[in-house]
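As a starting point, one isolated chain is supplied in structure tokens, in the form predicted alone.
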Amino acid sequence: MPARPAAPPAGGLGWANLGMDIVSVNRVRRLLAQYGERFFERMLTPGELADCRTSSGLDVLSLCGRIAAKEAAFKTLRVRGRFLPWPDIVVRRSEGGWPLVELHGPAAEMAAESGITEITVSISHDVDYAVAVAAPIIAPTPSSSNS
């Protein structure tokens, strides 16, 4: 029996490169007041922005949660020297209300290179901050299924 738990090799089955991010609500409010909603159109798709709307306008906490979730999902990819492909990581609200992550274009390619087939995410927010934690789903490889 090992003296302490040993992690499996990074990137293989049983290894989860978690991603986490925190977003300041005050910072996003400031950006929204300074640049307007168009600023966030570079980061969120029209569908994501629609998920953040209420009858009274854009819900800042939802907006912060989406931004945190995208950053957290990107961190699971463990890529160096690459910019977050904002429109290619899409966080939508499911019928049950929980967030779902879709990967497209370069984000999907980066995930495939890492053996990631899906990313799950959880978002939470309160008055001043929104946080998100993301976990990748790693696909078994032919060599891992033989061991």
Second form
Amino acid sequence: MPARPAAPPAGGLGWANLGMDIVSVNRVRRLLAQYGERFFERMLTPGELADCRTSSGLDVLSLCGRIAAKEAAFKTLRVRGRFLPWPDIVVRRSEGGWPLVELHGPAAEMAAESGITEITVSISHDVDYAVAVAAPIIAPTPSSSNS
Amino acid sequence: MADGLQTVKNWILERHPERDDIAADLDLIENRLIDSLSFVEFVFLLEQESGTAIQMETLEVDSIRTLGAIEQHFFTAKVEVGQA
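Next up, can you give the form predicted together with the partner chain of this protein, since the form predicted alone came first?
Up next: the whole complex, starting with the chain shown before.
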């Protein structure tokens, strides 16, 4: 896993199509109480769930942040008629503590079609909500690299 | 309306008390009656009511876009088999 996404050089292609999402802690807490952890196994990979785990169980705020980050990352792809491919947008915690996005399968294909090489996200949470904002890194085209 | 479909409709209405009813052709996605988080729970409910395992990865948006589509894809076939 790379240490961090690399920003494009100054004067080159910049950031575009921001994605943002907000997740209610109460809503996720209800889902956890009603269905248990297995519910979130459809949305998060085992590694992501491990990142959200503490000695006393799943940390709901971390769970909310991870879900918000996936949704925010998905929004940067700007695709219609597709569901969020939950297991294919993976948000892991780096050694530095910041979230890193990995795209797999259909998510990677959708990003490639949009010229997106990577997505960077930021997560924040307080008592009742977690929010995440995501920005795509656009691959430079031959014409843009010559300009 | 099949009991399962009615349960699905009631499940959506419970989460959107501002609505009295949901027309069979109302777009559930465009009208934000199902969002990404509730979609996962919605799939759980559909599996339970239709008795069919659903692969989220291959599920087509159009198959759950309206109550009419849900009935066609998840409940009509089951009724036809029962009547045969």
